[in-house]
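As C-alpha cells, one chain now follows by itself in the form predicted on its own.
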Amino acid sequence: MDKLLLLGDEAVAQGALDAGISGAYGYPGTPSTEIFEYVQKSNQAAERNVHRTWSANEKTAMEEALGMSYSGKRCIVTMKHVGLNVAADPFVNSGITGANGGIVVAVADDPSMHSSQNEQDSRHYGNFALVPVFEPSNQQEAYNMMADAFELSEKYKTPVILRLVTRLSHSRSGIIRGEIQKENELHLPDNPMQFMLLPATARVNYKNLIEKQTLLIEEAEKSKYNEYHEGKDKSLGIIACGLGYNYVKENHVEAKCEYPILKICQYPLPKKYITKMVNECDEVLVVEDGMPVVEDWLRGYLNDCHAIHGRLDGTLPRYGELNPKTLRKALNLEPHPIKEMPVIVRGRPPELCKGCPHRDTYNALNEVMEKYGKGHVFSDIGCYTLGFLPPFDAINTCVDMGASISMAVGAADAGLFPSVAVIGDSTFGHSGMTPLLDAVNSKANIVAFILDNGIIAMTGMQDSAVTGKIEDICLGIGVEKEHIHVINPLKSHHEENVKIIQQEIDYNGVSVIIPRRPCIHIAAKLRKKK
C-alpha cells in the first residue's frame, strides 16, 4: 500500500478512513483539529460520501455518534482533553449502552498546557467509564490501532477511546497504510433495549460492562501494542506508556537499554506483565506523558508494597509534557550537551492580529468601562481571550467554553455592576446559548458581547455553526428585539459603538451587542467570493 508522511492526527484519520468509517464528529479544539480537517479535505471520504461537517459543540459530536453506532456503521468522534468534559455526559453512558458499529473517540490531551486552560489525562475517563483505551507511541501505531480499535469496539460492543498527546498529534512521520476495509451496512442493534438506558435495563446494562473488564485485560495482555522486553539490569524495571516508550528509545540510541521494559499502549492495565516486571525488579520507574495515571493505580494495585517512581515522587516533573531530557536524568544519564538560544528566537507573548475586529471592539468598551474600575468583564475561550494581554487589558476572566454569560450572570445576582460577557460566534453556539436563556429568565442585568468575525479563527478557520443565525437564536431565545444591536467594529464607527455601549450598560436587563466584521484573514477571501 500507499507510504504517507502524516502527523500523529492525519494518522489517525487515515486509519479511520482505512477502516470503513462512514462518519466523523467533532469540534476543532488544538492538538486534535487536523484529525477531522484531514477527513473533510480526503479525496478517499468525498468518494465514499463519508459524513464529515463540524458539530456545534462536543456533546453533539459525542450524540451523533452514538446514533451512527446505532445504526450498525463506524464512526469516528474528535476533540481535545477538555472537549471530552464537555462530552462526559454521553460519554460515560456510552460505556453502558455499548456500541453497535464500532465507535472510536479520538481525543488530544494536552500536557504543558500549550493552547489549553488545564492539563488533563483521558485515561482517568477510560478507567472511569471503563471504556478500553489505546494510546500509540508513534505515528505507524497511531494508523494501525484504528483498525484494531474498531475491531475491539465490534467485538465487545462498546466504545474506544484513542488518547494522543500535543508532541504526537503534532509530529510527521513515514506511515504504511494496510488493507482499506469496506463500509458496514446498515443494521440495528440485535437487542432491541440495548441503548434504553431506563434504571431496569441501565442496570443490566452495567453488570455485563463490570463482567466484560476481565475480558478486555485478557485482550491488553495478548496485544500486540503491549510488549515486554528482557533486561540484564533487574535493579529497575520501566513501564513506559504510549509517547513515553518513544522517549525511552530515544535516550538508548548508544546503548541497549539494560533494564527491563514493559510497554503499555493499550489499556486496562496488562495485569501479568505488571506482576512480572513487580517479582522481577527492586524498583520500577513509570514514564507517561501527562499525569501520573499508571503510577497511581499500580500504587492501589500493589498496595504500596514496592518501591515505585514517577511523577509523584518527584523522579519526573509532576506538571508539564514529559520530554527525552527530563527521562534521561531520572535514568541517571549523562545530560546532552545544550547550546544557548539565539536572542532572535526568544518567545514573545501572542497578540490579536493586525486589522483584527476585535482590537476595535476592545478599544471602544475599555473607553466606557474606565469609570467603573476594573474586574467587570468576563470573557470566555477564543482568539478575543488575548484581549487579557496588554495593551488591552480588557477582560477579567477566561474558565471554559460559554462561562462569561453564566458568570456575568452569577456576578449580576451577587450585586456586581455593570457585569459584562465577551464570548464568540462559534463559542457562544457551543455552549453560550443556555446562559442566555438563563440570563433572560432570570433578567439578569447583563450586557452580553457576541464578537462575531464568520469563522471559528483560533483553531484553523473552520465554519462556525451560527454564522447569519445569531441575532434569530437572541430573540428565539427571548431578548428583546430593542436591546440586540450589530455594530462594526471599526476606528470610524467608534464614537458610534461607545454610545451603544454605554446605553445597553444604562439598561436593566439583558442587552447583547454584536461586534461584526469578518477575521482579517478570511475578509480578503469572502470579498472575492463576493
Second form
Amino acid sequence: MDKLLLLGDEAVAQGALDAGISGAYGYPGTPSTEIFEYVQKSNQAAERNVHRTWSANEKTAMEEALGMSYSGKRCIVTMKHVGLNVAADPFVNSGITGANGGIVVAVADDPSMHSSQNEQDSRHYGNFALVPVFEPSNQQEAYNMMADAFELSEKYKTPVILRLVTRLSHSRSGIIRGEIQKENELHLPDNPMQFMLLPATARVNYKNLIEKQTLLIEEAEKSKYNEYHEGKDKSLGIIACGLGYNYVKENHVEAKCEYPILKICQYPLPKKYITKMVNECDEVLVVEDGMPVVEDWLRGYLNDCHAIHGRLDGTLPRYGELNPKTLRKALNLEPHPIKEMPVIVRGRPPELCKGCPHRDTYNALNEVMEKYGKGHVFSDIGCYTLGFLPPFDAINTCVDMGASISMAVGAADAGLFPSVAVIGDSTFGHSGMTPLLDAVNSKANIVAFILDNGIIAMTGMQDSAVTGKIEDICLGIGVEKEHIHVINPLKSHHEENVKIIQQEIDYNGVSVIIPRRPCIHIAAKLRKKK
Amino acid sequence: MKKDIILAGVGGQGILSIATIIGYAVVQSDLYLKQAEVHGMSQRGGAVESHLRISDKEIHSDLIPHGRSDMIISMEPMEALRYLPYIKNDGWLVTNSNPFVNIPDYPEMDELYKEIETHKHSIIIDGDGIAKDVGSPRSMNMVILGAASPFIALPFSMLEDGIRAVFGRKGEDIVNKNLEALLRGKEFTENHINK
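Form predicted on its own done; form predicted together with its partner chain now:
In what comes next, the whole complex appears, and the chain from above leads the way.
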C-alpha cells in the first residue's frame, strides 16, 4: 500500500477518520490545529459528511462531543494542552459519565512552550479524571492508536486521551493505513443513569469508574504499545515514555543498549512491567517529554523506595523539551563534538507582519496612552500578543483566553485608570463575552478593544466564530450603542482613531472599540471573492 | 545512506516548501523520512528551522542530535550560523548571501561571511539575485536547494519531480521557473567545487 507523508497531527486525523468517526470537535491551538484542519480538508470526511466545524471554545467542543458519544457515534475532540483547562469541567466529568460511542480527546502538549503560556502535561489530566491515555512515540503509532483507542473507549465506556507533543504533532513521516471502519449507527446508552450526574447517580457512576481502573491497568499490561526489552546490564533500567523512547533509541544507533528498556505508550501504567524493572534493576532512569509525571508517581513523596533518576533529581533538565543531547548525558554516553553558536548571531523573535492591522491599532493606542504611563493595557492570546515586544511595548499582560477583559475589570475595580483590554475577535468569541457581561453588570470603567481581523490568524487562518456578529453581541450583552465604535486601523485614519480612543477613555463606563481590517494573509483572498 | 539536514531561515522564506519537495521525493522511494517543522507563533517573521532526516534504515528521533547534522541549508546568512551546534565538523553549510534585516542589531555582513567561511565546507550563494535573474524572485529557496543538491544524496531528478508535484497546481510557468532556479543553484555549486 502507498505511504502517506503525514504530520503526527494529520496521522491522528487520518486514523480517526479510518476508525469511523462521525464528528470532529475542537478549537484551534498550536500544536494541535492540523488535526482538525486535516479532517476539514479530507474528501473522506466530506463524502461521509463528518461534522467538522470549529467550536467556539474547547469546553463547547468537549460537550458537543459528549452529545455525539451519548448518541452512540464515535468522535474526536482536538485542542492544545491549555485548551484542556478550558474543557476541564466537561472532561473530568466525562470520566464519570463515561462514553457510549467512542470519544478520543486528542490533546497536543507543548514542552518548551514554543507557542504556549505553559508546559503542562495532559497525562496529569488522564490520571486526575481516571481516563486512559495513549501517548504515541511516532507518526505510525499515532495513526494505529486511533482504532485501538476507540475500541478501548467503547469496550470500557470511557473517553480516552491521545497525548501528543509538539515534536510529534509537527513532524512528518510515512504512514501506512489500516482497515477503514464504518461509522456507528445511532444508539442511545443502555443505562439511563449513565450521563446523569445527580449526586445519587454520580456516586454510582464514580464507583464504576474506580472499579474500571484494575481492568484498564490489565489492558495497559497487554497493550502492544507497552514493551519490555530485556537487557543484560541490570545496573540501570530505562523507562521511556512516548517520544522519550525514540531519544533512547537514537542514542543507541551506534552501540546496542545493554540496559533493560520499558517503553510506555499506554496508561494507566502497566504495573507488572514497572514492578519487574524496579525489582531487577539497581536504579531506574525515567525519560519522558513534558513534566516528570511518571517519575513523580514512582518516586512518591518520601522518595525512599528505590534509586529513581529523571527530571526531579537533575539527571535530566527539570523543564523544557527533551532532546537526544540532554538524554545522551543522562545515559553516560560520550558526548558528540558540538560547535558553538558564534556570538555575532542575534536573537530574532517573531513580529507582527508588515501591513498587519494590529500595528496601526497599537500605534494609535500608544499615542493616547503615553500620558498615562505604562501598565494599563491587559491583553490576550493571539498574534496581537506580539505587541508586547519592541517597537510597540503596548501591552502588559497575557494570561489565558479571555483574561484581558476580566483583568481590566478587576484592575478598574481596584482604581486603575485608564483600564484597557485588548482581545482578538476569535478570543472574544471563545471566552471574552462572559467577562464583558461582568463589566456591563458592574458598570466597570474599561475600554475593550476587540481586534477584528476576520480570522484566527496566529494558528494559521481558521474561521472565527464571531465574524459579522461582534457589534450585535456587544449590544446584546448590554454595552451602550454610543460607546461601541468600529474604527479602521490604517495610517490614514490615525488622527480620527486617536480621537475616538481618547473620547472612550474619558467616558466612565464600558466602551468597546472594534478596529476592523482583514489580516493581510486573507485580505487578498477576500478582495478576489468580491 | 543517511542524511540529516537542518533547514534554516526566517518565517516566510519558504523553508517548508523545500521540506515538502524533498519529502515528496523521498516518500516516493523506499527511504525513511522524518521532518520536524515549526508552526505557530515563530512563523511570524522569527527564526524558523526544520529538521529533515533521510535514511535507508528506520529513523528514531524527529530531532537531529546536536553535532550530527550532515548539512545546514539556510535562506539567510545569520540564520545559517544559528544552527552550527547541530552540524558535524565536516558537514556542508549552504546559505543564501542576502541578509533579512528585521532586527535593530543585525551584525556586520563582513563578520558574518568571515564566520561562515571558517567552517570547513561552505557555499555562499546570491539566491535572490539568481532568482530575479530567472524571472521569479520568490524562487530564492529553490536556488538554495539547487545549490545544496549535490550533497543531499538524492538523484537530482527526484527533486525536479518534487517541484513538479508541489508547484503543479500553480501552472507550467511557475514550475519551469522553479526548475530553472533549482538548476542554476546546482550549477553554481558545481562550478564552486570544481574551482
